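Okay, so here's just one chain, in structure tokens, the form predicted alone.
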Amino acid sequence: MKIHPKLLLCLLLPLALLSCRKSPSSGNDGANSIYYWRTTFSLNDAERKFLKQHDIKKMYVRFFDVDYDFYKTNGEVIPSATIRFKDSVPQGIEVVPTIYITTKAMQKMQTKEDEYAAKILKRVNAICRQNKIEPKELQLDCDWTKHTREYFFRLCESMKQDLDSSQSLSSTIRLHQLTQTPPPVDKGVLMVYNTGNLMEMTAENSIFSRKDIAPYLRDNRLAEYPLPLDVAYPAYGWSVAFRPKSGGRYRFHKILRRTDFSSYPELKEVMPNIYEVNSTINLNDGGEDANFLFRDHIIKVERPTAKEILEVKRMIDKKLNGKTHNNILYHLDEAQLSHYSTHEVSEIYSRH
């Protein structure tokens, strides 16, 4: 049966209009991206050069945390560590407001997800208006589990309803979340860092270890994951302090930002990147508070090498099986990025 040309035009026109309708971006636009995870937005010359040199088009900027502590927050879920913009964002770079939600806060939000979604968005919009930011995307970062998944998903649904129709919602995805139903968002960012056991001194590297990551890449879960996925890799290091306990074992003490201890006579390097404290030392780490470590404490320095990152990146690229994705670095900090050459960073960003 032949269809009259005018009738065919009437049938196809609605489909053409639908395809042209503006919709939230999936984020797979070939843009180099980076996280910004400090409480004051201020860029030095080296960081501005880095953004330009690597053609960074998108910055995931942590706006604030959503936290709950019975004593510190008077039993309320509240925002904390809100960012303050001392500098403006360089021209041509899209800002994605990113909100970190603790698991304790997520648990307390149950049955009130609509209320907290509105509060979060109101605070985000206020910060954006104050700093002349027009976001196209908002990201929620939460290490949800099977116990908090329902609450987080309801929060995402409420956020999507409250967003402008031209805005999209994204969520971080931990490796252990890949086997679960994806959250109701427009896209995900796979966090390929903080993969090990921070509390265990014998762990190979709590930031990034191929041994910890490989089990999550054995099957086709990446290629078959229902959401568009970008991938975030670490470009940072830290030190982990442990205190001795009975039986020759050690207990986690704290995280230290400092990673260079070569000028401290109180410390002895007993193994590569492992230091033993021989006498009491105050490592205030650039902060105002004292940060004492005592005799027989152990400091473990952790930082993934570019070689290690690129090995895992090749594994992930292969498992994604040609799916378009962007690569993201965590995070923008001259002191951290100085440990990686320009060529190494370019290789991590490459999409081949």
Second form
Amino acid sequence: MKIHPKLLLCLLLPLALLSCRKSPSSGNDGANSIYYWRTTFSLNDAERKFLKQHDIKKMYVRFFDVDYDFYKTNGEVIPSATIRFKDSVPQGIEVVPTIYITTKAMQKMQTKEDEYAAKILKRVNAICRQNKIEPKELQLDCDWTKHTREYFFRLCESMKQDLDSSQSLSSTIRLHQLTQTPPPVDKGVLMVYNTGNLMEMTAENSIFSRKDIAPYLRDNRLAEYPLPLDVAYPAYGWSVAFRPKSGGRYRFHKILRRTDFSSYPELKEVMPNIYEVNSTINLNDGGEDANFLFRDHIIKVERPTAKEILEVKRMIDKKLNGKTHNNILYHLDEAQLSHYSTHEVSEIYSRH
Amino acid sequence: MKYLKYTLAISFMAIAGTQRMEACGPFYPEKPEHIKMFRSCSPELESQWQEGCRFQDYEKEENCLLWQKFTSPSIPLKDIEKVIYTARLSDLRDLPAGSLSGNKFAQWLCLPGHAEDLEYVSIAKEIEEIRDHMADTWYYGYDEDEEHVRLDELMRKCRTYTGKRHADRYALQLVRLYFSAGDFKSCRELWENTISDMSANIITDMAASYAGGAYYRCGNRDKAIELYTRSQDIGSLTSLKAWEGTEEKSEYTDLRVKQLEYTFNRFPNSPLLSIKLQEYVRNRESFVYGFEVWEDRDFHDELKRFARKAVSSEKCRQKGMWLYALGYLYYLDGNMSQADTWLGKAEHADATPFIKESVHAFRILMDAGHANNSRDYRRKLLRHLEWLDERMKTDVHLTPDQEWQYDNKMNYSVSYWQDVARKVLLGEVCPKMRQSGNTPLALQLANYATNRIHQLSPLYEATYGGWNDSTGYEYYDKIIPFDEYRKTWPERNVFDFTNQFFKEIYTAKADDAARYAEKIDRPTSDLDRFLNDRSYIDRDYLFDIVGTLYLREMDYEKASRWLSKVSTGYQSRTNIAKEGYFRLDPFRYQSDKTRLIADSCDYKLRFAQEMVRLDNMIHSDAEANRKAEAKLRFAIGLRNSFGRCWYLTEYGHNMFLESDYENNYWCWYTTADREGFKDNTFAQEAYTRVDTMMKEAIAEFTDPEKAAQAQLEMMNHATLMKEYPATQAAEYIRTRCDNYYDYALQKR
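Show the form predicted together with the partner chain, please, the one above being the form predicted alone.
To see the whole picture, the full complex is given below, headed by that same chain.
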């Protein structure tokens, strides 16, 4: 059968155009994703609705931490804060088991990386089996530095060897890690949160600040970063309490989950998002554990606005210079997500 | 600077180790003589009790004997123990080859007709391994995981065993599995219907303990006590307060002694007695050495009374232990004659090898009380040390990442034999050797007591804490060979300049330290050779200390001689160099940080050599002005060596920090003025000499211009203007200063 050249062109052109789209083979599969960072997996109606509304296809679920503390863990590297599944994961959502490894634990794993890679993987697989999860990807989250890099990389290498050929390994990439050799994983997730100094009251916003982020993105680092990268943005807030010290300065006291203080007459909003304590209050009134703040303590509410996030997102998109990537939100929690409108969340997720 | 601050902070904490900073315990002895040494039970036994309130050793021994009875008396118990308790399932599967190939019990299991025995051992081992695995924190169980499935299969095998030979052992496996699954009903039924009819032996006794637990959980305390007593499960009896109601018949008033009595009357050789005895005698040590404020004298008197009773009991097979305890309690009372009497009896009484070693250590301690510089004692000391060293070698199981290395420096308890060495040598023998004039031997012994453990466990967990440009403050550990830590680790060496040996040598006279250092290359006795082989004898380290002590004593001739033997590169290994010192010119009257010396190589040696040269000039130069200049320069050098250039005579000066809680950081203070040396007798002597020499030098100048220049350098402007107004130096001042007052800057 002879095919007319024009017909052939009509058939091939759409295919050719389709092939010009950026390839998802790098691991950036075009799915909306979110982190789940609580110790009990349970979803309320609003969270289920959120997942549906934003067509979330992938959830990075923290399975457990790997920790070391000479006294608390009896001098051993052990898993801690293991997740408990009270609900099952909604159908159609891929779960990426995510393991947070403390830097102290990473140090202690030196020379035994193979052994720990096997232990971590076996545990992840057991949790998956128990909860009927079939993971295609596994993620390691560690704030490695140049001194622990070697150990973390060896752990990644060993982990990759132990994974099924159909599974991939990803790792979080903190901003300061961008200047270093990337870990031997298939994909990275750039963490664009916790960017400032929590301890410093004068810091603009310890969760997210363009001023803190921008310097890390210099020199075409993002575009030239040798790994496929997804980008994780914050969708949470907290309050940081400071107590007074000499010379009119303040010292970090604690983090508070609450960010709405409108019902406390003991607090005076002295500046936007800054409250001064006028008399002793118990922020956990009625709760089991008292949570006292005293006169002259200061509370700083930190929550990045959608506008701030989108501004940084535009900057990052530009710096990525057309590199295909997905956007991820940290993290799934109705109380936190309610501060962002559906439209704002869609904007953060959008891949223009 | 921040980096320096943090490294100094760490070092300070190390130096200040003798001043305990914790607000609450555990407390450790400041003085080596206060190290606690009484030992009647092993740490393993103690932890068996603390963790599971069971004594595996007894069960192990009885079980092995039972196996021997079953098999053949020609099979050594140690072979049985290896197969039953140490071997893995994989070792059994490798039989007759593999790691058990030479084991007689394993060989017996492989013989035709013994398949039933081998099968039981394999099943028991597999159950144990699976249970161990499931108890691991890394294990995460899921329905129908391989561990659960296999355990169910093994349980079925145990249940369906129809033979007679191992019926009791299979029953024990079953009762255990039921108990750990919380199936107490099945536990009781198995006991009532099957095990209680079996003949009594260690296996059914062990099963009784599980059954007792099941009864107790079902509310039958009396039955539980009966079964616990049968199984000698003292832990469970204790938790049930089984002795209640028996106390009134006791002749003792203290509850702890009453409990000992209850245990002793039922189980006179129970390991619990050794655990409790250690706890109680160490309580007494705590009081004597100042860790406890409350003296429990009545209790300890009753304890002694009870110990005497135990010794006289025919049922007691551990007389040596009770005698040892009696001797030690009298030692703690300061009653050395009674202590010696009971110790002597302990040495000849029945006791386990473990207790015999403790008794031997106590004898070494008692002998150390009479330490002297006689040849006889030195010979005896060598014998003691040889024995002690063997124990230390056998017992060292220290891993570098358990932070014991810092504890070693601070008299924390890290290893029993290390404790004995420190208590005996640092606490008793060294001070007595110093008193009797043999300081070199005291230093040798201190070196051994401090450093031997690092020869035996030669890895070190080095710590880095500093500022990193990209991530801020960073802290990490690295496990490296100790030698590498000492020689190439770029951070502070927190061990060698703060440990007990350093403290000993640093407080010795330079001549004594030198005599000690000479023994490194010229040992004169077997004791010297023994100690040299087992101490840290890095010549650079030791010779630098000796040279520095001579600088401190202002003996520059000898200082030069010793410092010239130190390799050029050594200086960079010292903490002082790592902290950035050795840069000021020691012969400048005023320190000037903008004009640091370009080459600070062999800093101490060059200083010493220059002081020798100046001293020679002072004593031999005939020209008055040159002599005065030399005297002035000498005085300035001398002053600076106990001032801004303190590192010529010290390894750390006024290293104190103040915590600024408000600002959340440590403030580092140093004072290099005379005030900062007010407790340093060498410095006080030096200052007297400096003041005299300076006065003499000024007076000896015959050339007014040179005298004026000297005054100018010393900033004595008023004196200069008054005494030498016609000089160029005066003219210089006149053109630069409106007032001729003496600025007195940095005058000391």
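Just so it is clear, the structure is predicted and the values come from calculations on it, not from any experiment. Just so we're on the same page, rigid core means the largest C-alpha set that superposes within 1.5 Å between forms. Residue numbers count along the first chain shown, from 1.
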property: Core-superposed C-alpha of E113 shifting 2 Å or more between these two forms; result: no
property: Rigid core superposed: L267 CA moves 2 Å or more between these two forms; result: yes
property: Large Cα shift (2 Å or above) at K307 between these two forms, core-fitted; result: no
property: Distance moved by the R295 C-alpha between these two forms (core-aligned, Å); result: 2.6
